[in-house]
Amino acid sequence: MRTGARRLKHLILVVVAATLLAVASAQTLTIAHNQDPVTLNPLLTTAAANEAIIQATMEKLAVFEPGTMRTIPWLLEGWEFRSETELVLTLKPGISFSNGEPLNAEAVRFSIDAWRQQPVMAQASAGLKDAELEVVDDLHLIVRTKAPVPTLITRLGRYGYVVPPAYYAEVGPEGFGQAPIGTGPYLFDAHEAGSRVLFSRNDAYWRGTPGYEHVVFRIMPDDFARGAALEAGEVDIAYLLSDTAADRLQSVDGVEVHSLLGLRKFLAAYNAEMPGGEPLLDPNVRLALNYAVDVQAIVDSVFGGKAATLGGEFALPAEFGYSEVEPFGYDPERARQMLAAAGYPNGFPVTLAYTVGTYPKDKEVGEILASYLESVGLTVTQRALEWGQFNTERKERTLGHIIAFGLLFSPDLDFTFNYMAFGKEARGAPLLTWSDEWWTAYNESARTVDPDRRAELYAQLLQIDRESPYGIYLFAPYDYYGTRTTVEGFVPREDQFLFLYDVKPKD
């Protein structure tokens, strides 16, 4: 009798105790993250890795939907174009950020400000540097540009983060990055270096009360190790997975993985400016060498067929300015055609740079290209650099004839067009010459805010790419990330950003 009342005791402290533990796993959102913030201060980091955790606590002016990669009001009720170079930007009302400072016209005045005097922004608040900023009253207030800055709501979208003034200014921008307060769905609670960061739950929060009451990011930077955490039910969401360890998952019981097309994409560029590449300022040989590689079949064997080929164009149809035109498709006769036309019937020596361990599978995918250039009548040396080594010797100009790489814009053709064009000055971009039929729509397009004309000026510029190739245009891979059934609203987005507000436990 004794006994079976003691088994009942211990029978219901274990219901209790199942209970409890099932409650609290319910109340805390894990997420398994890649990287150890750097800083949280968002006015101090380009890195979408660092930005996907500060956004638990900080917003910005506008962001961009998934999907269509639109930029959309998010704190902004919307904007205005007076004119060319006069943007009135019209904020929601009745926003506050966590410790009571009102979000207000000055408020987001104080933040561009901060943020464009930062050495580390220079790049990304180009075209605002030297702005006006003039506040109207406490939901207005207008940027008056020197020139017209076509990307002006696509930066706002990408890096218009506002912090809240008067505790921005007691702590200042370093200790923003240990503590943030924003307006945000969480509020910031610790950050354990190497380790996790904490959130808990901002009841005020403006669109409503979030899903979880704490969020923890788990710092795992190997990908395996965050499939794993995610299959034995440790962790909630797996941010960026590998298609290994995606297909891996996509087996596992109580687990979903979500994949789309990111904004990163990858191109051999040709450097026709270092000692021996006279050859690609032929635009028929630049054009050859993309009949000469067949990209598909680099994506089905490498990639498993799980990523894009970007067929006639350096552009993905997440950005804006995007049309199709005709792909390259891989014909390597017609290749080695066009380079004896050219006047390279037994081909030319080039050396192919590439990085390791920088991209996934960049060294097998430098080593394919490799074999595809050859196979034509390339004589081809090839280079596998660390990250670091590769982007030195690129911007001296010494790394490579052909140098394959990603690049991660942010969703407006604007910012492939720029780098072409000045990349070769500034950023130890490949080097080649444009035409003038080139500069002509380029420089129209750099000064033009109405949308449609810009569309039309890109669709000229990529079928003058097409024609007269910046390289061999390859592929875009997809992003992976994993989510247990036990939690929804999960949206994978293309600028690799986390919107927590919106994953809530599943009832």
Partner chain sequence: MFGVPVSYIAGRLLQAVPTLLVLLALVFFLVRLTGDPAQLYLGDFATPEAVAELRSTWGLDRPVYLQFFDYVRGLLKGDLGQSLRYSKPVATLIGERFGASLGLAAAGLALSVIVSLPLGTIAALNRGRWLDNLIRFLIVIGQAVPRFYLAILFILLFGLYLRILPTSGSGTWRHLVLPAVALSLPTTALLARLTRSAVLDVISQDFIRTARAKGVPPARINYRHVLRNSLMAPITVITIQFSQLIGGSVVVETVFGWPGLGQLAIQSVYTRDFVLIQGIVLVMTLIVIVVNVITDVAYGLIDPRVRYR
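Given the form predicted together with the partner chain above, what does the protein look like in the form predicted alone?
This part shows the chain on its own.
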């Protein structure tokens, strides 16, 4: 073969290879994600980062509408309360799981029952433990509770995943977490631990053909690495960037940055039950530590002002039942005086635990918290931990006397109060004892259907928690995401979930 012909053949091969690569890339949605999922079973986890991946293949009975965060039907056609304790759920017809099992009322009954049996869901399923679930026909299920559960519909929007009963029973909860099957737009292919989670298109998806043939979640804990990968065109979506990483991308051609104030709120929770935590049993000590920390300065210096300070309460305006209480403000002298009056003029030793690489700038926030606490006399031992170890020890209640982390709840303050009441049994909530006044208000709110009365009770609880705080109330940061301009249909959500059903290549 002559040289010119060989060169032409080589050029053709190069062009064909480049074209095939471009086509393959156009058919694959690659997402840079911050956490390797502990499980892919949505009935075993409440971590939004895990669920953001799981939702590629698993769906819920209802969802929260972006922007309003009101609960809207999804797999459900709708619902009707026949009384304060009887709810009729109506399913959309004609939906099947990807293995062929039908999505019917029996599947919903099975899923709710499997969900409420999990220890990690103890507080989420409060009020539903003894509920009766009656299958009427394929499309109708009746939920009868022993007492009113005013947030029942909201719980379906947060926890109402449906699993295929036969397959779930065959493989068990742990097995399902390794190979989930759902009704969603993509089919699970593989989980390469610490590296990738792979999905392929569900051509029989009930809402129509999804936009990509393949979805790849690349596990990249460092948010700058996620941003750099997006800038280089190696990924199409970067999940949860820091404000610094997002700022770098603002001027990058081919990249769009999305931001919104999310629902994840941060606190440094008190663990008075750990040996050495006795000083934290004193409400005045707990108050003093709130005055010791300049939260606004953290927001300004660490997040460039792109966060909402929580003031004197662990609540956000977007949550039902929010009401303003007096903010603490920064007053280190007052903090020292309160500590001295409580019998700790020279402070006391504490262990402060916080995550590294789980939330944007979490390590930096933890180090600054330690410096503020030391400035009022405490002797602080810092524990900076990766999420796996942090989460394990949080459940075992061995992390430290003060534990800094973020919580993302459904947009109703019942979920915050419920977590504080019962979360320590399974999820490492603050370890304190609530007053009789607190329990009286909480117990009434948990069964009060009238929204005005519930709001009044929530206001009482917020005031009690202002006077006897269960942690240092910190901030709620803005959430940042990055997408390539070749992607359309991406909608950032306040709950940090990723819904991929409408995401597709731009024409």
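Everything quoted here is computed from the prediction, not taken from an experiment. Residue numbers count along the first chain shown, from 1.
- Rigid-part membership, decided by the better superposition fit of each C-alpha, differs between E333 and Y239 in the motion between the two forms.
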